[in-house]
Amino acid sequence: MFDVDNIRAEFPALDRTVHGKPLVYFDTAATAQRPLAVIEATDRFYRRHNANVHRGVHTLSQEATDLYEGARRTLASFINARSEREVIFTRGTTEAINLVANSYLRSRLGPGDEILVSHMEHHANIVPWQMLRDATGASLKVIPITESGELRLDELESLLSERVKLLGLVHVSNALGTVNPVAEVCRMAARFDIPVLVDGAQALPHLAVDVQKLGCAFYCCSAHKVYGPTGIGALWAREETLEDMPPWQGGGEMISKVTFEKTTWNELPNKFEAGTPNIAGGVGFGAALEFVERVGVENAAAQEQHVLEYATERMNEIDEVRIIGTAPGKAGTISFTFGDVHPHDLGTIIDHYGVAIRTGHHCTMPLMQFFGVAATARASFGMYNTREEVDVFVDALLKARDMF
């Protein structure tokens, strides 16, 4: 049985206080706080375990690497992966679309080539898209959104065409919340031979994800998004599309063999991993997944659903209220204005109650475009939040009301 309170005592930063009062943490989508068993498991690699990985033989360096490589097959188990080696660590999603689109992506455009993206993508999901059109002469266009923030097939229908050549779509958007129907996207794209990159940043805390259902070509996602720590997350992709890209940054432990005049390539995952990794990172995002799982996403999801749903409810009994996304079936997000008060002052205000919320264009601008609006007030959950944190939450809102 999920118990929100045995949750919540694994959060040892939800028993704060800010500013005299409880912390009530609404800030999830920006980072997730960090359970104790990712802690104590960083903890342990510094204070037992730390060497460097892969080329050492002595007991330190093997276990190292024991501990690394094993939350490599813990994150391909966790997004059924075919095998670790299609897992390849990353400082985190945005590295992971770079990754993409200088290794594999760049070498294929030219001009009138074309890169779909859709109008909710995170700027990590688009600048490295402008980058490679700027350089190669090829175009970027847009998949609309409709006014409660979904997806318009019907419109994307209409872009498919083969001089398409990669398709950015994030699965949850960071600001709406929307769940994108990836699969569906992935099945039309497919008539035409592209490959869909899926940001999955979001997705990974509140979802099951299986890369193989998906039928997607990349996969991208964070590790402090599902409660691990910061400077980490994965690409991944079929072991047969790595082995055909070329590596993106030169270094140590990417390479078989050097000489001066040639270089041959290391194995995957290695031809990929340059230079000594975020060690302490992998074993902890290890720990968060295996952490996750214990919960299970199910039960972490429902435990968010409910809660969104509650807070969804309590705030739209403010006028001053307007909700930016109202998507069926989002994960735990909402974004709103309220009233003419700008939200970094919002954000500011309910602070001083205790309550964490992000505000701003949270790396969405051409989506705050889109609604008309520059900035917005986020509220996000874990599956730590409950409905109580909600109504204290409101009643921080009611309270900035009477003082304006």
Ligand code: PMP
Given for the second form:
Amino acid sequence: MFDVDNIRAEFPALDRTVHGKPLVYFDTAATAQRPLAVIEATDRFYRRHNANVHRGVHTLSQEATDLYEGARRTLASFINARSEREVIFTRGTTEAINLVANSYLRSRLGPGDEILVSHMEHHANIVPWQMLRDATGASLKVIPITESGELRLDELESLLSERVKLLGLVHVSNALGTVNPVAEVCRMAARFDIPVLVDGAQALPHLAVDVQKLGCAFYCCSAHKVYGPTGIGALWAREETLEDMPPWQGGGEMISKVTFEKTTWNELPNKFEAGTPNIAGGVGFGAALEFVERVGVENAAAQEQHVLEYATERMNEIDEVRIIGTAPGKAGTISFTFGDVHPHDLGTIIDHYGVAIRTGHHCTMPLMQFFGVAATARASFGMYNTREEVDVFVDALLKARDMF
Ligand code: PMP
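Please show me the structure of the same protein in the form predicted together with the named molecule, now that we have looked at it in the form predicted alone.
Full complex below, order starting with the chain above.
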């Protein structure tokens, strides 16, 4: 049985106060708080098992390797990959996308080719493609969205062609909460053999992700959005795809044999993991996924929806609030403007009531331009948030309003 009080007890940071008020943490889309399971797994790793992975014959090195590789297996099963060889650990979503841009797409792209992305992408799923465009003479095309923040599938239809060499799409928008119809987009793209890269940074904590069912070519994620550590994430792709891709960074770990004349590459997944990895981060990532599995992604999502519905209702009572992103079935994120009040001022004021929200462009400047705003305030929810916290947040908004 899901019990939000029990869940909250797992997250020590939720117990603290800010400016003398109990913390209301509504910034989970930026980074989630960490449960004890993750804090303790990382702590235990450093206290008992700390050693470098893969090349050691001594006990600690083998234990560290088992823990790190165990986390890879946990992630593979969490997203229903066919094998852990399909899971490459990276620093996060951003690095996973850059890996695909440089190892997969760079050599396949030339003048006249196109890359498609949607208007609601995070900069991480725009800038690496722009850099490739500028280096190769290809072009970057944008799939339009509606005023409610949904993908225009009709427009996508006419943008698809043999010229498109990759389509990049966010699964759940960090700025709007929109959940994109990834499987449908993959089916449409498949008619032209276009590989789809899915930015899953926000999706893993909110949806049951099955990479085989989605039909995408690449899936990218970050541990810290799913209650795990920062500085670790992953790229998933099919083994055949990864086998065909050259390494993108050279160094230790990714080699099989090195002479000054020639180097041969290690097997998957190590071919793409040059240098000493973020071992403790990997261990924490595995612990986070096991924790989410224990809670149940559906239970976490249901709690977020419960809070989202109430927050939307309460915020709509305030005249100054304009919610940006109203797609049906959206995830637990509310972007909004507040009359003429600058979001930074609003965020600073409500911090004094203990409420943490994010303000700014949320790394989605083109999306802000679409909605004609420079910035928004954003409240985003995790499995640990409650309706009582929404009341504190709305009271803080009303107090802020009285100040202007
Ligand atoms: N895409 C989306 C939708 C995100 O929300 C984020 C993180 N804000 C990223 C990509 C980048 O993730 P990271 O910074 O962990 O690489």
